[in-house]
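A lone chain, given as structure tokens: the form predicted on its own.
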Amino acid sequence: MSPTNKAGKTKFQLDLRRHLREHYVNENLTHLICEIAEASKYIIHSISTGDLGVAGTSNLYGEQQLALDVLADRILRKRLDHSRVVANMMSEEMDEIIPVSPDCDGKYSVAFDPLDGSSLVDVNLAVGTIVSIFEGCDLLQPGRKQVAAVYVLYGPRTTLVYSVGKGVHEFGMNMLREYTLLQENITLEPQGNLYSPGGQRNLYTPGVEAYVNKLEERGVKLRYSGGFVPDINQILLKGQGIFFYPHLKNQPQGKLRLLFELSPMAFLIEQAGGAASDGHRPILDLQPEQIHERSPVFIGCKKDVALAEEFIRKLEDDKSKTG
């Protein structure tokens, strides 16, 4: 039930656009974030009513694209193209940067994963959209230079989480398909009691295996959905935990993409008081050399991330130096 004032009337619920304005976000960035929110309304409608089959195309990784992947990509690209505030955009589904405007002044470059975890849709599990926003024309920058990051979670309810470097805030889609504020300034505890591990455990390196053993000895519970957005959302809203998809014996660069997934989520987690690392240094300090670069990731509570780095340093880095 909505909160009421003394007269018994429903109080005004702070919507996304007003919240951005009250945090003194400039007009063009406010417009861009609201366009992303608008696109998500069409994406959730497509998930609810659309074709779950294969689109008959493959992305640059050789993975078959679902019809929903392609549709979500088109929806988001169209909204960004018509926003008039985007200079360049890059989709995880594409193999090159898409120029929108030659004029960079006051405009933004946007990288996005239109439907992260799309293979989970046909079994009715939560999926999401992830967006990273940089000022100007350059997308190949360290994540610390982002001016905003957004994700939308399509689950039992649709929620949007954003940061412009002034805290992390959650909004929920109401019956009128409007986003209204659920909570402001989400924060993480220094250490958590849940972990979400990606990758095959028999392929973990010695440092990562020892780290997992330490977590389990501490009684940390495994909570893994198979989707990056719902797992990060769980950590943020519970205020504790760690997600990791580490370097594997046969996959030293991990699985997740720096530009489309890791940088925006690292931005949000750091804004909530957490940390994100590739096992050696902060994700936000990594300089991407190519569009679809991958990286290992340990992201969540600060102490849990620092512990992962400690095990990797002691059991892998130090041994490689002496060996």
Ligand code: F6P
The other form holds:
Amino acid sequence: MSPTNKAGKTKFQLDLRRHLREHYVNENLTHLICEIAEASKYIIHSISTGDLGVAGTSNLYGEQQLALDVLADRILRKRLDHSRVVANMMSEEMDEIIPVSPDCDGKYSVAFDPLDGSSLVDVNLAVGTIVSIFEGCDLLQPGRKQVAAVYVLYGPRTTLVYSVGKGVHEFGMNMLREYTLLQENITLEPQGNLYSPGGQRNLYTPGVEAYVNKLEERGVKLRYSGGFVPDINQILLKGQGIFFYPHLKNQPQGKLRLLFELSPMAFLIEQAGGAASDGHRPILDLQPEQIHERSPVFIGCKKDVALAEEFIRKLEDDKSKTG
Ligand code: F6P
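Can I get the form predicted together with the named molecule as well, since the one above is the form predicted on its own?
Every component of the complex follows; first up is the chain already shown.
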């Protein structure tokens, strides 16, 4: 049944391509984002019906690849490869940049995590695809240079969230497998009352531990799904909250990958009026040296991110200076 407005008339549902055009996004970028949306239709089908076992291979991080990781990667790569608007691409599942076209003019370079949180599929929790888009050939750029970021969330419903630097917009997949507009210009409150903390608590450094205590004293509620896409989506759609996967005593760079996970999500969260920091600097200002670089992250409402930075500065940086 089509949605109706209060007068009982069928509401016109704005689709993704039309929304991009109405926002004056150029043809090539519109085409690229729509190709990502097309790929997600095959990925959701694989998630719903595909093999939940391991692929028998491991990725660069030594993590066992699931058959679904490999399939989602193949689906997205093929789509981008044939899109005619991609110069270079790189996947979280691959070891190196994959050149597509030597001609960079009017083309885009794309970094993606085809199936983030894939180990949650066998317990039927939400997972997602994350995509970061730069103009031209260069992928090793600070996130601030992105021209667009997109994620697709495969939850009880499939939704797509994108920004081309003109606000953050959410689309839902309808019965015809088309993405239609759900919400435009999503914004975050300055401060929130939920937190999603990644990493083992007994490995938190003094600044992060004190920060968590402070949040808990304030009555902030714990809401962690274990999937980066649903956790960020929760913050965006509730309009408040903070996610962090901090530096740990035994993992100073945390867990999450700068280019495939953090830069695109930081772009979306900043576009919604929030902030994203590695504890010292904005994630979007970090210059990646390597493709598979990791970084600690504190991402969400501005004041909550600033408070994390303050605790880290006072309890870790200042202390190390004074010995
Ligand atoms: O990077 C993959 C990922 O599954 C993210 O989606 C998620 O936020 C994080 O790892 C969870 O890590 P952990 O299992 O250490 O909580």
